[in-house]
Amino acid sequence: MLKTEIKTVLEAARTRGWVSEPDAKRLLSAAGLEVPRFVTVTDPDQIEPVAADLGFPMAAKVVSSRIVHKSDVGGVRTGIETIRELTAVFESFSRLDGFEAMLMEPMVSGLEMIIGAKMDDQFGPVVLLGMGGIGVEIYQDVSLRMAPLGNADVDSMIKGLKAAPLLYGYRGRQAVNRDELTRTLIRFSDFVMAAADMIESIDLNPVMCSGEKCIVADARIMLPPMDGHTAA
């Protein structure tokens, strides 16, 4: 049942090159994986009665079908407390190239992680674990292991971080959840197995985790270039 629905919404997002984030989210949904509510808008009428809805603070972000790195131009705000901010906000997005509607979700806390697979024409689908947020280009602290994965592999690939201590409460911080860590990296794993024949990579980043939860607070899928080509 989950690959049909992978395969349907792959193959509408084609001729793009990658899942919208809207879409992303509902099918790791689908696949068990924590996302906030979301509610995408296409109109500022509609930004009050969804506001009232899912509750401040509020993290709001483009959707668009040219724009595929979101914070590069501004696509993304964070920490939104008013309805009036929200408004402003969807005016800034809607001069954007190629917009289609602005994404509202409640902000979410924790330790920013990041997941991924990429699609390695040697060793097939590889999984990623690591530091999430702006820095993860920076600090380059990641594990990788191939797919599927199990409770060891998971163990191992968190171990394998030097940061690992902030996820076990460094200083008096609030530990990470590891069994929750641990289940929503073997239900990613299962998804990339699923989709491997048909996606290149995925990018989860960030995963806010805390004691309670790892939440996927944004995704993108990208799809292999149509015909040789790269997806415009």
Second form
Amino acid sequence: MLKTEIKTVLEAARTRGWVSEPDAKRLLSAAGLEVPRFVTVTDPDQIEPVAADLGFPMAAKVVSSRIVHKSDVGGVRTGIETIRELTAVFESFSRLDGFEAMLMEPMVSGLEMIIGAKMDDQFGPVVLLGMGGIGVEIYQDVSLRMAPLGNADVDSMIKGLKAAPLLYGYRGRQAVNRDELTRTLIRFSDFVMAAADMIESIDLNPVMCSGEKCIVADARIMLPPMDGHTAA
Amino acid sequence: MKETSSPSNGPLVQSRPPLWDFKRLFQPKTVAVIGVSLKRERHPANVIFNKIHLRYPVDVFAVNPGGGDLFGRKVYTSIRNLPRPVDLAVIAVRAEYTLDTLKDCIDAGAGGAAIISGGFAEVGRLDLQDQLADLARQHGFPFIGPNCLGIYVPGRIDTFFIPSERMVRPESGKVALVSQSGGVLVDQMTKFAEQGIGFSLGVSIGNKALVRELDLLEYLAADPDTGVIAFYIEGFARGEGREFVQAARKCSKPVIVLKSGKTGEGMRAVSSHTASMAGDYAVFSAALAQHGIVEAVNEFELVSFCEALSCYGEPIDGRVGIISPSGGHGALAVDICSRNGLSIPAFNQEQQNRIRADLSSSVQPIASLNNPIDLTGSATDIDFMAATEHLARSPELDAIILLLLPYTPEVTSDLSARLSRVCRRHNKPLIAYVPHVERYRMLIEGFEFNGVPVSPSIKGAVLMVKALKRNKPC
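I've shown you the form predicted alone. Could you give me the structure of the form predicted together with the partner chain?
And the full complex, kicking off with our chain again.
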């Protein structure tokens, strides 16, 4: 039962105020979204066997309950090709404040998108789709809809983006798989409806969208303040 | 008049009966004005009593506990002592007396009330208005306000405490406007009157302690006198926005919303990109569009949208044909259309040839018949009729903008009525631009009386077409 699973994970994260990337990805995967295979390591000796299993190129991210925005503190490395690089990355992550573990996963490619959710005071759960990556708030190319979403909502959200032509396969690039993107958004919207009274907002950023799949490469779930209702 | 504070501090949505009975409240035949003053001649309640007494086809009674005589008419000591129950009680007593007064109204069998009095949530006394709402809810007794101007229905009732000679009133028509602010309502009424847009109902709901936007949306959706429902909204209570947009989607009439407080946020630190980009107004605006509600971003749009949608209710795609006797006007209209997401499809040679064949001999060789059509300053009635007829028949166009410059020497004053009938016959929305000066009145009315909206500016005409396009979920 998804709802029970959501509740267990979210309750456990209440005091921290947000759900860590590994836990968030486990929840999303249970909700039917694609996430990369990942392993968290706490000891440099674990790196080699995990790398052999997952394969290069690889991404590594810091896991810490004190670090919400990982890339702001140098806690995200991508395109790693060797064990030696991984060991060096581990070394530098372990010096970060509150270091708990290093998350390792194979690199996924595609167009970087953001899928998000927010509990709006007046309109309830809303879902966001936009162009993702670290520049999201610079470009602000996003569409918003009240959840739950239907197929027609997803179509109009995509059409509403300035960058929509990029998704259709701009200048010979591979088009994003529309069916996969639609499925991803609708499953996400169902997840948001199920979790609505327990969350404040969610960022899936980036979601790597290609001709085959939409894979959630990073995820963060923010929880409402402990004193009952959110003030948002 | 003070406005209530931000939506998130407002009261939660209470459970409510499915539909209030607003009939006696909005279509009263008998009215009591409670709280008239025998000491202050220009007391708001006196203004209300006086205007209803002198100008409206209803029986009106003045009430003040002291009794006596006002403008030569008897003042009753209580609503309980009136010769018969009234449909509408206008309550203008001090805030601390409103609860007892409301009890009296309910006991006396009134049909509803407009509570004009201030001194509630807007000054931190939410408890006082909650008591009023609780009492009214217990008895299924609808009231508007408090802290509002109340109700205006052309030719029927007016509870605004503004002397008649100071008010500009729209005539009877199809637009209902519900406003959280009394000041905005009065100001909009002036603009609607100037544009010749008629009202079915104007309501200032003030602190909306009991009757809120959603209740009025449900009532107006079923009201046969109302064709377009417009709202000025500052904010909703928790979860109320969701209910409102879902109800509006089910409503078969166009719903238009002007929202204020678009920028009153952004200071709050948020920890996710989504929360930062999905701010209160961004969500508000997206939720409206998703449910086919037309958002007017300013007062100018509100007036244009109401006028256009009271003439044409069917949503369109936004392909526009433009006709003008001036190349400059056509070019300006094209610019504004493209900025507003409307397209101007080109006409092919064959289409142009067919139009040209029907033009007058003087215009035939000089007219430019691509879209926009420039009939030149030599244009006659025949040329306007021919171009309009062709465009009205075209399945590739959703609407026609006609830029009619009455100083064109060969244009006669009954052309507008004839053009209107052409478009009505082909069921093609026609929007006209005519400079609004008194000497062109007959041309303007030739459009308006035939159901064609007229704007005094090119931009206004384009916005009217945009309204028809926006009246569609997206």
